[in-house]
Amino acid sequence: MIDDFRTLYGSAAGVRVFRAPGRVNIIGEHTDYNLGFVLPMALDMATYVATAPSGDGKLRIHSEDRKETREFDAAAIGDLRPEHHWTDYPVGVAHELTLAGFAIEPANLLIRSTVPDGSGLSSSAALEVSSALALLNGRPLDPLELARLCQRAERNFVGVPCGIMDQYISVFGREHSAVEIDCRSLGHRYVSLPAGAAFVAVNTMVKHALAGSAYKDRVAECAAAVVGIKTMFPAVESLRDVSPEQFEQAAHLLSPVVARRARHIVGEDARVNRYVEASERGDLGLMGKLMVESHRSLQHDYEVSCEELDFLVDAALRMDGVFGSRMTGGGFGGCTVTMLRPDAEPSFRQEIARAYQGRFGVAPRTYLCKPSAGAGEYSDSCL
């Protein structure tokens, strides 16, 4: 990558490389912006940003994947506005850094990523966090504030009302562990996964156009549910505060659609907690069952699945060695995540690809999900 940086910019003097991983969410979908619980793992698929001073007042950002370079006046980053372009992610991060009191230093950036774009494995957060580290270039920033700053960039500049899960796990990931995140307190604990479980993500290779607008709709519908439930239970500030019993008592106050959205969130928070307890006991059967329950809730109550995702889940559940499967990410395409016996992983990847291609005429990509370390500088010790 440093050689490519030198080829692109003519010099690699002072170059540093920063890395931020993508993630797969094992369970806890759409609960983060409801201040609930999630259980993601950081992946060994990551976005890398090489950076060195430009010396001419410019901030240049080059994406290898898109084969495109954009150039900005570093001193005027705070004046830029969104362009609905991929550079909105790093520029949004730069914008938030200026608001936090960091000057954007003139620099050349080279971006390389192994996180598949549009897959539901959080390529956007990996780009945001790695870009932030590159723009900071060694200047210290508290890890939690780093995650929050990158979330603000996506919410305020890019315009996606996301929760904090993706940026948080990209910063706080750990090898061999999933991370249970409390999206209200922003605390976390590391969760060891049983040795008898492997995780495989399967990419539908599609992302339906409905995804962006439906995400914003779900945020609004959850907010409407809080307003309705609060009339019966005034202490409720978010759906995180609602127990399954309280929801059943208050459901009649909500429209049918809003009630279904709330039912998913309330049930999903409970599933995350039960999944963590089952993992600590090594109860693979219950872990798989909870994943399937999560998918059915996302399919029928939250309505963010699609034909391709449902097919992959249903096909996986018929295969040998599979404990459970569900969609992961925002929905309407992207990936499923399947928990299975480690010895069944090679045959599963072959069979699921064959089944999906036979049904949709598209070869899906599959990824073995290995819990990985969080973001940081990619030093010689990493090579």
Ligand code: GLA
Given for the second form:
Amino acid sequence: MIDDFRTLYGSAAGVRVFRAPGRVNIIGEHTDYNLGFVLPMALDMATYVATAPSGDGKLRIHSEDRKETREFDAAAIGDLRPEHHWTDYPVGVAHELTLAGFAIEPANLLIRSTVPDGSGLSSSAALEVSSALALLNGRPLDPLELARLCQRAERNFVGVPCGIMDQYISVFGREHSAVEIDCRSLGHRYVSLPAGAAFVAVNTMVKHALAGSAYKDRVAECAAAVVGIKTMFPAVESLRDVSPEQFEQAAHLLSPVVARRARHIVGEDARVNRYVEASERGDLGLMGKLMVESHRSLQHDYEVSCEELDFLVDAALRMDGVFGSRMTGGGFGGCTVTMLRPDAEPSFRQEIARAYQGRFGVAPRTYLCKPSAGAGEYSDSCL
Ligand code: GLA
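Next block, the form predicted in complex with this ligand, ref. the form predicted on its own:
And the full complex, kicking off with our chain again.
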């Protein structure tokens, strides 16, 4: 990558490389912006940003994937507006950094990513966090502030009202562990998954146009549910505060659609906690069952699945060694995550690919998900 940097910019003097991983969420979907619980793991697929001072007042950003370089005046970065372009992510981060009091130093950046784009494995957060580290170039920033700053970039500049999960796990991921995040306190604990469980993500290779607008609709529907439930339980500030019993009592106050959305969130929060307990006991059967319950709830109540995701889940559940399967990430395409016996992994990957190709005529990509370290400077010690 450093050689490529030199070829692109003419010199690699003072170059440093920063890395931030993508993620797969095991359980706890759409709960983050309801201040509930999630259980993602950081992946070994990551975005890398090489950076060195440009010395000419310019900030240049080159994306290998897009085969494009964009150039900005570093001092005027705070004046830029979103362009609905891939540079909105790093520029949005630069924007937030200036608001947080960090000057944007003139620099050349080279971006390389192994996180598949638009796959629900959080390529956006990997780009945001790695860009933030590169733009900081060694200046210290508290890890939680780093995650929050990148979330603000996505919400305020890119314009997606996302929760904190993706940026948080990209910063706080750890090898061999999933991370249970409390999206209200913003605390976390590491969860070591049982040795008898492997996780495979299967990519539908589709991203439906609905994804962006439906995400915003779901955020609004959850807010409407809180307004309704609050009339009976005034202490409720978010769906995180609603117990399953309270939900049953208040459901008639909500429109049928809003009630289904809320039922998903209330049930999903409980499932995350039960999943972590089951994982600690090594109860693989229950873990798998909770993943399937999560999928059905996302499919029927939250309505963020799609034909391709449902097919992959149903096909996985018929295969040898599979404990459970569900869609992962925002939905409307992207990936499923399947929990299975480690020895069943090679045959599962072959069979699911064959089944999907037979049905949709597209070869899905499959990824073995190994919990990996969170973001940081990338050096020889990481190799
Ligand atoms: C996207 C968002 C996250 C989260 C998931 C759904 O990945 O960026 O904040 O809401 O969808 O769980």
